[in-house]
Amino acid sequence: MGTSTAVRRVVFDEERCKGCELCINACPKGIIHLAKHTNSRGFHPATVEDQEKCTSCTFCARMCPDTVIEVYRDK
């Protein structure tokens, strides 16, 4: 199964993310990290590369002070 067919369970609004890392600490799977690139505000936004490991627990979204994270669950 390639990453192009993977369901995106966690979506970050990278332009609004300030890279505070609270979501990284909240993730029980340890799959969130800061991107190498920066957004237009100069912050490294949080991202998930291995979406298949996400359980859609919403811990990251609940921890985010700027509500930049949307979590989706499989139907």
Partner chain sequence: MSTRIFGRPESLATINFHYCPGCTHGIIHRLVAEAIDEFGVREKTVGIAPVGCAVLAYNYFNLDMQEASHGRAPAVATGIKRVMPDSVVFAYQGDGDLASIGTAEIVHAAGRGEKITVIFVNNAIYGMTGGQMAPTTLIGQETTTTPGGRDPAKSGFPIPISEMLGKLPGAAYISRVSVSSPTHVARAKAAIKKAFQTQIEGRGFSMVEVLSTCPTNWGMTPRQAIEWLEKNMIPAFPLGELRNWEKEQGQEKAQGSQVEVKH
Given for the second form:
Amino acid sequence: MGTSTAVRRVVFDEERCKGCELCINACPKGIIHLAKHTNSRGFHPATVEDQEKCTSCTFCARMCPDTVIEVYRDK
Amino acid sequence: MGELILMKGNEAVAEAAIMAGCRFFAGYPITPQNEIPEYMAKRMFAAGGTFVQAESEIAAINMVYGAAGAGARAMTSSSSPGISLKQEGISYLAGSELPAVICNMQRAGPGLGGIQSAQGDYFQATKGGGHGDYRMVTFGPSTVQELVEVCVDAFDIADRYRNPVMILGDAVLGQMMEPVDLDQAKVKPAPAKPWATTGAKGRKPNIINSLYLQPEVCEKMDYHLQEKYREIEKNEVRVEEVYLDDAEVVGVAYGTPARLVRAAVEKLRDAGLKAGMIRPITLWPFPSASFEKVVAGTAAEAGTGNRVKSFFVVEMSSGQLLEDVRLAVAGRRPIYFHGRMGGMLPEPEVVLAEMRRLLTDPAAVGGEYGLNYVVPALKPEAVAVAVAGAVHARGAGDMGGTGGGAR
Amino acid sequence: MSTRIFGRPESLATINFHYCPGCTHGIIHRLVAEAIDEFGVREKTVGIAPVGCAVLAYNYFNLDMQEASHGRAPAVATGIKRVMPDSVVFAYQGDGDLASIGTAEIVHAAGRGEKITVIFVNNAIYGMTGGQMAPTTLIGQETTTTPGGRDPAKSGFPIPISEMLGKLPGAAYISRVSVSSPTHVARAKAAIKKAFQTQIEGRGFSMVEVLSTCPTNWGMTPRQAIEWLEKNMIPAFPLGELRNWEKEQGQEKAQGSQVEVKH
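Can you now output the form predicted in complex with its partner chain? The one shown was the form predicted alone.
Complete assembly follows, chain above in first position.
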């Protein structure tokens, strides 16, 4: 199955994020960064634009203290 | 009538608790209540419940909190110093609205005090004891039979109002043996407890908690508790009135001293003297109405509307019950007080002699033994103020604080 | 077509946690909830929240919960478990709650072998009250009540609770883990599951001590705090199992078979 740009492997619930960066610390691919914008609570939420590079390893989600992150894997 | 059996007070209250459906008991050894946990250790497992000898009184009351929160009828017992340790847990029970029964077989204090009978924990039991604005229904039984009956009543009230209930006994009551008819105690089945933490199966989670960080929410909870306490005051007063219809001097006592006052009253009646008695069985809610009906009107009217000339309060403490009597009487009659402390019992002869003097020669009152006070009646013009003040102090007013709930 | 392989466990409520950014309480909550989900016991589980930063934990789990007074969670857990022996009961406690004001309760719950699970979150500081010394504060660690660093001559030594409890016959499973990296989180999850398994199988008392961070009161960013934990806390509080009924059974079996060989 060819990868489509529509496939999102990590989904961040931006409103829950407190911008602690523990996911950034954990990501072996270095693809997570804090967004320029802020969420309604004033935090810069973590985000991934380069979904293609994500391997669905779940490290970011396992380190997230606020259950911001859902991880999907292609079937 | 069932079979009369000879039982020690401590054992009888334990058996009554099991009869009432208590299936969790946690306690810690302290004299003079050790027969309660010992009896529970023997009987509770066979009754399908659990006994835990806790590491401290603090742990015991918190085990009771957990068990009560899970829906069980739960109990702990101790004696004065141990009851002090339980106050934090009792406050949490009150704040979390959990039903539980706590039995205090009082001993002398303060501090380590002594192991003989005393009643120095009256304020602690009836005025809150732990932190925060709460009330605990408090029973002050005076016989082993009554200990059994109030124990069953205590579990029922605790469940109906979701509130801790204390049985305030004393060392004599716990240690003495008397014939008991267990069948006289009428057990009511526990109500359903849909709020209990039994596992969130097919419903939203239940939370047992007393933390309200927002003051608006916390005050709302406090109002709710106050409304509940007013309901309890309305419905759950237990009192024995003896010869009140024509009494001229009314003895007031609970627990062991009530036995002495009762005996004195009977002897005085035998001699043709008009003695009577108000014996609070619930110390909170206090039977203010029993006083109100014999002191309505001013002192000057005594002997016309009713005959009560004075009250005689006897305690194994320094005038704690006396304060509630003062609030109820509100200056309308003089109150005489006789108290012993430190584990000393009031002497039957002294109680009888004092009460006789009150009836025949009030000027001569004031024995050489013990602590004796006279709280004089107020002048008629001050009575109205005192009555209004007493109503306010009793908290019998409605939530608006207008004092409308006076009984 | 893609499938979700990681998300919020059912035993965790959807409400946002109040914890500071990067505080690892959130990770530990999630691990507990995952374990409960994976054993399929959500509907018969009762949790106990402590006093301290996790005081609002009763709102964060999608479970029946009771709030305990400070340090008394193991006593409350005892009461619940004894009247509902088939339930799963866990107490969630911090270091001040468990290792200071609640030492009697935790020691005796373990001593009695209560079939409960305790999650002991050790971040070496009082978080909720603003960063005072905890019973687990490291030697030299700066707190608001150990200005200049904890000096044993003035403030005594940190208390190794897991080592202490590991000596008790009533303790069936005692483990110390960390949540400072994805690998550590995976190990912590395995330990928490083992603890719940210990309870569900009625083996005795179980506790998992989880080394945790407090970026706010340590005065660090969350990433610095993780680094500080690994560099300072793990050497002071070595990770690993201090008690495991399963391994002890294995040893007994091995010893038993040796005896047979001799005969």
